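This document starts with one chain, in the form predicted on its own, laid out as structure tokens.
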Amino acid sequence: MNYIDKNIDFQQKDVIEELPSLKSNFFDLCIVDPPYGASSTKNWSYNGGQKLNGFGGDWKLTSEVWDLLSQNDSFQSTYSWLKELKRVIKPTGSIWIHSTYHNSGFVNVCCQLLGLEIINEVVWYKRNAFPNLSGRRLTASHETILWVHKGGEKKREYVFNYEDSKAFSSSSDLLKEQGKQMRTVWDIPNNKAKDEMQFGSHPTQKPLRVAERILTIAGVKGGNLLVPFVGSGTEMVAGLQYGMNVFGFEIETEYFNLAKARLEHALQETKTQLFAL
């Protein structure tokens, strides 16, 4: 099942299997919110004869350690989709990757092995985080977002909308002042607006405000945005509203239909606003 419309290419397919078919150096921005166990029936291949670059040079893994990593499904899938994203992103583009303590270590290591340079590590602080009901650990109040680019270039040319990021302000963010440089800690409450939930919800749905801030920093008007794991469609909706062509994949029928409904609604709103002008 596909949903193709002006500025939208949304497919109900396994992104792990579809990434190799995408054009190289095509996307200006990629926002990744990977699910846990983002694997498929794909046969993993690391091209074992190749050297693995990272940490300033070749990373000499012992056979034992590498065997442990290569048998870990989360590591395998992360390495696989990151390798393809490095290929499809433009030298001027960048990749933003959501993570928690469950997968942030794998994401960081895979970026370094693949030569993807980490520009910043952003901490999304959830001031209104849900309390820990068991009372046996600290209340989880943040997530990590890595901002990375292809690396390997002597002159780094990734898009950074510096003036826009500096001018950005939000009444819900008690840390960001208008006219001040954007920090790596973002104070964004985790609650979603009513219209973000009108077609349904996803267990790990992010507030639209998170994607909007990423686009403020690294978006390209008229450019191409890739969302490999669409979920509820938040990042695609934000990209469409920003003025980008949006491409995405979601394998689960329930969430494909949810995201499709949100995209159709956002597209109609965009057309209505243009007509009003």
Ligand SMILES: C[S@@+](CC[C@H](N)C(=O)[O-])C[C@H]1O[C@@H](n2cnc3c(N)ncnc32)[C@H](O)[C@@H]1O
Second form
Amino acid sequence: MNYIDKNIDFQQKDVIEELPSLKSNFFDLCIVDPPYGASSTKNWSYNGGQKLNGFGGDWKLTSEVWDLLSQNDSFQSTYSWLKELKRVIKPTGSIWIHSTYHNSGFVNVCCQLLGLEIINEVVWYKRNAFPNLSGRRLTASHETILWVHKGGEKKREYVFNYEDSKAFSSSSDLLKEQGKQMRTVWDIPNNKAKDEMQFGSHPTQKPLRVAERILTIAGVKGGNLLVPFVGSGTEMVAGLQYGMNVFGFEIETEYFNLAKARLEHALQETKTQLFAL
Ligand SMILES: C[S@@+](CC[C@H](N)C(=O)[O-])C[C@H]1O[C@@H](n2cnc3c(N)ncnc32)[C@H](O)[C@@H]1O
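Please show me the structure of the same protein in the form predicted in complex with this ligand, now that we have looked at it in the form predicted on its own.
And the full complex, kicking off with our chain again.
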């Protein structure tokens, strides 16, 4: 299935199979939120429907089939998509990769093996992270995001919207003062606004604010954004709203339909805003 519209090319396909057919040096930005390999086949279900004070909502922890990767699979798969992303990204472009400790080592090693230069490692601090149910570990409250570029002979051509990143401010992030350089720790609560969930939800859906911040730093208006693992469409929606042409892949029908609905809505809103100008 495909959803092609103005500025949108979204395909329900296996991205690993499709990447080799994409044009070289075509994308200005790529935001990757891959399977982390964090799910397990152990019975981790917690479907008690209980509400935990202070965390809102019912709890439901389940293993996601698309996220069941052995360590060897995870390494090989990371290597193969990163290798292709290096080919399709422009020398002026950059790639942002989400991870937790489950896959962050693989991502880092693969970048180094492939000569993708690491620009920064961002820590996304989730101050409202879910508590650890087993009581046998600390509460995981962060994810890492690696910002990398193609490297090559002419180094460091990548786009960095330095002034925009300095001007950025957020009332909820006490670590970012307007007019001061952006740091590598971002304090962004992991909750989604109502309108981000209006068409349904995804088990690992990111808040729009994370992708919006990436776009502030490295977005290119009128340029091409690639989102290899779309999920509910967060990064594509943010890219469209920023003014980029967005390209994405999602393998599961349920999430393809969810992301498509979000994109249709975002496109409609963009048109309404243009009309109002
Ligand atoms: C971590 S989630 C992305 C969540 C997304 N950032 C959001 O905010 O909704 C990864 C997604 O990639 C999809 N996926 C996994 N392997 C894939 C593949 N080979 N090709 C395309 N999509 C894939 C999964 O179905 C899942 O929805």
